[in-house]
Amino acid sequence: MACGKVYLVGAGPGDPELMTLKAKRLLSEADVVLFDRLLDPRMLEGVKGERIDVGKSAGSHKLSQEGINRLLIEKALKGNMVVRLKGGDPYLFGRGGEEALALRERGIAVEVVPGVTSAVAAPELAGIPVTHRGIASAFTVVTGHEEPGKDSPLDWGAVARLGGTLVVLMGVSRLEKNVGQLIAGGRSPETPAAIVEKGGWADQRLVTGTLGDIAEKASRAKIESPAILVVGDVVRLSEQLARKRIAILRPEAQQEESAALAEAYGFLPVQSPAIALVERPLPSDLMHRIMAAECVAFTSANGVKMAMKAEGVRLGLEKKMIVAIGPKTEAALAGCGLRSEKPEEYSSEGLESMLNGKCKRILFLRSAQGSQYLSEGLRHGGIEVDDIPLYEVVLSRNALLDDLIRHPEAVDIFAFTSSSTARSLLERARELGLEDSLRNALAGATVAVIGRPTAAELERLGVRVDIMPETFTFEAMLRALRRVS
């Protein structure tokens, strides 16, 4: 039997999106595939061969380095084409070089294909290049993790004593030690230092301070592995060159649409939806009080799609005057075929200038905490006001959510769509136990909201707001946010 060969494989630094073409095709074609822990499960999307996670963690083994050598020259030997996928790139600190050795004693062919290390991609995708005109012109790296017994140990004197910027790998478990080390050979505690977790990953964080604080910061924000220490005056450029986090609260359904669209500005979205949405049965007499109605408003895609379930409603809609709230709602409508007016601002003082004249019963198909500011103020235009609850919106308890929940830190924007993401992002942290941070966070963070009814509902709370497009959609509120940011 012939025998194989391994591609020692660089997985890059987290998004599988910067993987390289070479790694992708190598991963299709692989008979056997041994992959790092802590890589995106997207990154083996397309693998056909057979799977083995050989992941290690501190103090942690699925497998001895050793026992990879033998199952990397075992799969080897039995004609197949092996690739060994390794996060980063396979030689810095990723042992690729004892594999490569391991198997070239045994005399099987051996390919490295290099990866982007995260040792400059992550400082990077946080707003930090490890070089600078006029700031830094050199970077050294080192591994903050070394192996117990080395016979030539890391000196940190020396590495203190080195000019530019230092880049430490691996570092999380003894950083107050290593960042002692480094004071203590020199370097100063005021020293520029950030911390970047999971570099090229969604919920990549970023944590700065100076070298004499950050490990009590990185501890306070309960910062984990895989994250870099950084250290250095580049560290300061991370104020104007890192992407700014936007927290989308939306339903779930919405929020890839949303998360494309605040990457599109310039932002890097974290989602975490705070709302569900829990369709009510329509009511026996939907269609009379259809008809009953001058007018008909929706307010969301949402509502649109759900009163369109029920036979004869769209039917019944085409001799009436339509109002969409927002353009979401409006290109809902026009896909069902029927034609709709927005009013120029959404609010009670739009629609009724909108109507003046036009309409004096008006029906509104919406969710069941649809907001009563604007039935209260066409109530007192003298507009008779007809309200069907299609769906309940309901806290949506979502893991992404308690995730924001538990580091709000590392957000730079909440985005507040409406009052009931407002209400069901606090709730959530009451329930958690959280609330005090979270509104700590809230108070030092960016607060945009489209709508006058949520602004005066995170008002009501006791939450500042900072920005309300007078266009009130969510493309609207990016573009006000990319103004000021």
Ligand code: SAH
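On a predicted model such as this, the values are computed, not experimentally measured, just so you know. Positions refer to the first chain, counted from 1. For the two forms, the rigid core is made up of the largest set of C-alpha atoms that agree within 1.5 Å on superposition. What changes on going to the form predicted in complex with the ligand:
- Residue 434 is among the residues whose C-alpha shifts by 2 Å or more between these two forms once the rigid core is aligned.
- Relative to the superposed core, residue 303 undergoes a Cα shift of 2 Å or more between these two forms.
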Given for the second form:
Amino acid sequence: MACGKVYLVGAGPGDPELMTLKAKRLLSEADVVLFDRLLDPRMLEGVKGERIDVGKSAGSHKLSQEGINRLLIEKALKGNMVVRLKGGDPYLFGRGGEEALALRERGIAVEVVPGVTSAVAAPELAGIPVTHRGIASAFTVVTGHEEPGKDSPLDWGAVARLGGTLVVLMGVSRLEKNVGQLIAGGRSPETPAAIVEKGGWADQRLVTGTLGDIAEKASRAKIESPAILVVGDVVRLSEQLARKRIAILRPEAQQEESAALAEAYGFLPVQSPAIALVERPLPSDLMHRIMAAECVAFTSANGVKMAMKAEGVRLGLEKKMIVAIGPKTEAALAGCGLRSEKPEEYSSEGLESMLNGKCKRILFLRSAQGSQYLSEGLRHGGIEVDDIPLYEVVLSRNALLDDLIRHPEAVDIFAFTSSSTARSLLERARELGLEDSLRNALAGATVAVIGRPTAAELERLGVRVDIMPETFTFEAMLRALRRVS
Ligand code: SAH
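Now show me the form predicted in complex with the ligand; what you just gave was the form predicted alone.
Up next: the whole complex, starting with the chain shown before.
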């Protein structure tokens, strides 16, 4: 008989980067991989062998535990190297022990590979250490989902009397009952409690409250499995330790870079592009208008990229005074070998004081929705303004934006980098019939803007603004946010 082997491998709580090196290696070597429905598809990148989903969602047939055991045995007996990938750690409420026993009984070699368990990681990723000096010196993990008629049911009274932190897995559907039993067993309804949904996933959520109100709060937030209940004073630490979730509303092309920056500043970015840029054809008198201007101003790196596509523009600009609004724009120009000047403040006032006496005719090469606020200020100061729209800013209709609008309470911070991001977010919410819930979430969240025109637009839209940095850049906005959150 050929001898196969089965590895029972822990996949961690959900983020593929929290898999172990050994798990990754075994997956790439496996002939067959059996996995559960909830696993992130990125975990299976690099799998060359057969993939079997044993946890197809309810409705379509889900394999029973016996079915899974049988399949593992069958595949191993054919001489395969089999990886049975399981959420979290295989032996913590994962039925890994049962699978190992069934295989051993058939004389099949089996090896377990531990994984990062959600029992510790999910609270941890939401800013809750399960133990903490002076607050909790023990933690208990229990199941919140007991099979009816089980021989040795969980003694909730005893669990309630245990000190320390209590972590309840598989408890979403019985949350109210479980919490009730803990209170009946003597735990104060005032005890801090939290639910962590999808810990380590991109759409992780945290709901905090007390034992007395957590069930109601969770049902209002429509918390679904997988989620973990944490009970104990350690929950309070999440106020300081939870990473704040920030909605990144910039155009798609800037999402990755902005998300990385937000992460570097300690935030959890939620990518939700609100706008998209649609390029416009350049006018035939472009060169003529460049020549007629004394100085040419760019307001974004995108604008620089688009303008440079036309022949002769770079050369024509070499002889002009060039103004860059913001460091990214300046860097894009420098990349084309063009030196530019930046106003000290990225606003019409800043631009005006910079141009004072140096330039009487300015040409803007920017978005069609460029702020009138900027040009009007300059005209007021006696400067002639020409404006060539390079691109149109339109609503993105990106699915990620719709996700955000459906669960706006899942973010703590909305970061607006332009007036059009603000308009687009509200416009899409209106289209989806969800404007009221979005407005509620905005009222409860921290609203940050990159600069004055964006702040003015939000005010016009009836949204309160909390944070505006002193320098008008995305990075300065993140710094300002970190100071307050
Ligand atoms: N072996 C797994 C637990 C399996 S039981 C482990 O070690 O993590 C399944 C339960 O785990 C779910 O009902 C839920 O309570 C919890 N769970 C698993 N992944 C989770 C996650 N990413 N966030 C929150 N809870 C999770």
